[in-house]
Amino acid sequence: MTRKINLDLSSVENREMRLGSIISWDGSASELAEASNYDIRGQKRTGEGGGCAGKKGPGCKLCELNMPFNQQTMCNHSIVGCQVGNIPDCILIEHSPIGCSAIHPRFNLGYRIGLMRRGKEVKNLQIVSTNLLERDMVFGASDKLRRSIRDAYERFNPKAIFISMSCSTAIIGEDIESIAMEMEGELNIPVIPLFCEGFRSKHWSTGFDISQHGVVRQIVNKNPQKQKDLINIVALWGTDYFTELLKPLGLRVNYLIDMASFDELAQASEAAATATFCHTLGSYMATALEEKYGVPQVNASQPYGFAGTDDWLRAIAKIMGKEEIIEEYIASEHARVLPKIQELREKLKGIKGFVSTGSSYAHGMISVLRELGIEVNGSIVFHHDPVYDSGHTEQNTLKHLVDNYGDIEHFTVSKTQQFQFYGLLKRVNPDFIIIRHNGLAPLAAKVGIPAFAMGDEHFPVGYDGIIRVGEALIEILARKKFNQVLQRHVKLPYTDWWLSQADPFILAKHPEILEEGKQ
């Protein structure tokens, strides 16, 4: 089998190069699914098939709109901070100016809440910055990094130390890999270089891959003793709903990598399978574990709505040899939750929703809304992967959404751009939005639309997730009057000309407008 993940290298190929990911697109969900050409790309990932599958060709290119500027964004370096920075008994050293750590108070809040959700000791992040100054940019800062590693080891006694590259240290060519090897020999613990400079990739999701690459390469047990009842779940900070969902199959959950200890990460190679709540997040690690240690990944969509959860459980049961009990379990769960879901469908009749989240998570979230009978004819995903690292067609979450729940007329790819959000909402006029990156929520509130900030990403998972979302939305919709009052008393910071535009991507299609505006 062709290897898709090269663990011999310390760096990770960017998503846009590896998967063809895009950050700007506008059309329907079915059009994007067709243009993505997942099956052909999947064959290329696995080295099977011919034509585009074996070489670059016209079928391999997914065109995107070229926006002339970004209003704001996150970066890979920041994502690494909220991934390996959330391992309780390890340390992350950010080899960067202190400004790159400005988001840590927010990450610390999420970390503490995540530890509470998992029933672990609540404490603060343990991230150290080398605090690069002007003279460091001129003369280099390798000795400063060595000193920071030794200080962190003496103060915190960590089981591993990660080093994250920043834009600044990449520009001056700091050799963090050689220093990591040197310090690993001195301290006798893994010292892991992560090449996550912010300008490396145009979308922050590459930071997930870089974090997972470092964990699989230098922490995971290289001589695993298999645990037949252990299943990896690649996750973020969400509540532990997976234990209850998988208990009838006799499985123990091993969450990766936020909030996991060094030992929990190490045993990832010993698990019977790897699954995730979101293929955008989990596909890289699942594929690396499958290729390197033979841990099979769950070849199914995601556990959202009846169709997704059914397929996901069946795929796990097949790996575990539990096929004789799974249909009875699924039928009993349907019978248990359906009366409550039907009650919620009556209460939510005629409601229109809008989803604004990460890529494959949005596919699952829309499935849940449509299970509740909610109309969804608009959505933003923050980027789009036309294929996931596994290349398995069963994981094509966008096609699964369209095939099982119908098309979405306005399905937009846009990287949290405030200035576009008004036009995107105006053309579908939803009753509420569901959002993962909360920076967009205030704009929705100012135009009279209540926002459901999905802080706990596991909230919609499984059959009970449909009920949880439905009940939460009834509370969210009760706030609509407040947002309508707010709308009457605020003014958006955009010109009347921009607010009157029907096409949120007009600047990509006619960039000359910007030049004309300067005259």
The other form holds:
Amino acid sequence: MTRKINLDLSSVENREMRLGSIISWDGSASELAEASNYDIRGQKRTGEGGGCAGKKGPGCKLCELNMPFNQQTMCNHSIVGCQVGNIPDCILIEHSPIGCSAIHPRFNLGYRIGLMRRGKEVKNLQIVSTNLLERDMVFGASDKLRRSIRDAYERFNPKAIFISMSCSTAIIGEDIESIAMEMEGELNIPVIPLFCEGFRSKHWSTGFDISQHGVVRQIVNKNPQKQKDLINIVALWGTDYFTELLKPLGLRVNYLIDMASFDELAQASEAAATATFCHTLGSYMATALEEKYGVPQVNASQPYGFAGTDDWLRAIAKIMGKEEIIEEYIASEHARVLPKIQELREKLKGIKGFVSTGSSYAHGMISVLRELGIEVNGSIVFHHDPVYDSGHTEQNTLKHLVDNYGDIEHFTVSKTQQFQFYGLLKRVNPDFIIIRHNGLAPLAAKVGIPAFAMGDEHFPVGYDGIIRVGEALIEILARKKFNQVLQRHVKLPYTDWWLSQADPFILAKHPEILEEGKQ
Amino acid sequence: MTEKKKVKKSNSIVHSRYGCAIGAVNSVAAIPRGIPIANCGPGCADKQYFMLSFSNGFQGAGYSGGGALPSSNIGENEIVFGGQNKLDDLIKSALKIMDGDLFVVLTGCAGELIGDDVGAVVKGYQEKGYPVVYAEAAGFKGNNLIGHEIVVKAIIDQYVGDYNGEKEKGLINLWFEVPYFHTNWRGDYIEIKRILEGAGFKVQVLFGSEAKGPDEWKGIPKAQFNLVVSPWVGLETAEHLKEKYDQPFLHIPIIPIGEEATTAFVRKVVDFAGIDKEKSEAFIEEEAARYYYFLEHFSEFFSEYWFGLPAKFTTVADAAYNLAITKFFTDQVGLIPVRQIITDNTPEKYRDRIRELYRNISEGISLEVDFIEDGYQIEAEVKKVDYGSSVPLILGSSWEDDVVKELGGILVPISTPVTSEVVINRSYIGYNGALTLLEKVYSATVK
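Moving from the form predicted on its own to the form predicted together with its partner chain:
All chains and molecules follow, beginning with the one already shown.
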């Protein structure tokens, strides 16, 4: 089998090159699933067939709608900060001017809540900025980096140090890899260079891969002693619902990467399996651990809704050799939650929802809403991966959604572009939105639509997740009163011309409109 | 006396307390119908939003900031082949899509390092009469306070332009707190405008809920003078305006808090302007009467509370808030300042003047202020202080949360970042704000 992930290299190939990921598309979910050609791309990933990916095989190319207008978004440098910057006994050094570290107070909020959710000591995060200035751009900044690495070592006594590259240090050609090697020799702890400059990938999710790559390459135990009851869950900051869900299978959960200690990361290679709440997030790490250390990854969609959770539990039971007990567990869980879910379906009758989250997470989220009888005929994903790193067809989450829960008429790929959101909402006129990432909810708020900010990403997981979401939605829908007040009194920052456009992608299809002069 | 120790010099910063120059996109968003355009990588403007708005009292980004903010999101292609075409597309489409009256392009690190000629792109629009200006605001140039002044100057030079007309007596341009960065700026602008108008002035506040948009900026050259109410931010602007429009300025480095300071402030501005004193004195009388009505009530709590009140306090904040709040508690409330740390990387040339203000903070009290930006060192310094027999009071940022817990103290957030409070229109300055500040500190005490 060809290796999909090359751990010999310090840098990661971007998602758009590796997977053919796109950030701008409009159509139905079934069309996107078909155009993605997951299976054929998957063969390319696994090396089992001819396959194709990205530019190499025009038959597989996903067409993108290139818009001339963009609004601010996140970058993969940010993602690295909220991944390896959230390891309590390791330190991240951001080799950059101070502005690249301006999001730390926000990350600190998430980190502290995450520590609390996992029962760990709640403390501020510690990320070091090398704080570069204009003269460093001219004369280079390697000595400042060395100095910050030593500062980090003396101040915090970390078990490993990560270094993240920024736009400016990448452009001036800072050699963080050589410095990392040199300092690793001096300090005798792993020093891990991460090539995550903001301009590098068109989507921030490449930052997940970069973080995971560094952890698997330089922290994970290279001589693993297998722990048969340990399962890796590649996660973010979510509440620990997985322990309960996996208890009947006798599994202990090892969450990666946020809030995990160095030792918890190191034992990732010792686990019996790797799973995740979101393949967009977890696929790279799961595949790397599978290839390098033979840790099998769960070959299923994701644990959302009945169909997704059933399949997911079965796949884990298969790896663990516990197929004999799983059907009984699934049946008893269905019986347990169904009455409550039916009650919620009654209460939520006639309600329309809209999901705008990261890619495969949205697929799971829509499943949960449809289990609750909520109509979903519009959704945004912030990017789309036509295939995941594993290439396993069972992980095709979009197809799983369409096959089990039906099509979504308006399924849009748009990277938190608020100006498009108005038209997208107008097409389907939902009663609420479910949202992750910032930038979009404020617009929904001003057009009368309340937002459920899904801050605890594990909230919808499993059978109980369906109930949790249903109950929370009833509370969210009450806020419509507030949003209608706003709608009556607050103006949007867009021209009437733009707000009157029926197609939020019109400028990609007809760029000549811009040549007509202002209004 | 406070124990002094020479701080070890290092470039490293942990727990940063400001954004970078591109953070001034928020200053543009603070101008009604002003539209910032970030010409930088993806992530830059987003990060600044999180430092200056979200993690700073959850202020919200308003009309054109936050998710609405146009950005070129420079990618690998622009790094290799240049970003001018992409920027041109962005400006062209922003003019069509965004409903605004002034568009300000701020170029960040990537754009500046690859050497795009942003000026040439923007000039094309200026020549066609579009209200577009550009500013070089790369993060390596300095923090968001520096960026704020770069942007203000760009708007004055490229949008306001030349003026040879009359000046209007009693009309003031206000150069005051930095929008979004100063956590209470929205409420503070309301209070200071209320005070100056009460004293008989007309005020061009330029930013926030009381501002009038780009037209008000066009009126800048007509003002009788520029009023800088800040230790250092705004001075470059005032110097520039003096040069450009032959406009004098009055510099009041300490933002007034409390009746005595605010009344002195009003009289100073009135004297400088030479306007009639009748209106201002009547205003002062009314304000003072109300202030002491409330202070009298408060004084009962202050003198009778059995269960302990803080006595010694530390301030950790940017120069403007640090100076104003230290002065108020030292000079008007009689608390004992034990450690003052300024965190905004005040340019070296202003530091001595600021040190002098601390040395004369109140009769019989002389303070030595520290300038430290690195949170690791700041928190270590806060911890080292001897707070005596009463509960330590720390007026700082949310980064001080852990160290204040260790000290068993009270943290009242006054400086960026603030993640434990939601701020809407409150103010801690002037006549009304002082009472709110007392409420805040002593509510935290009795909690």
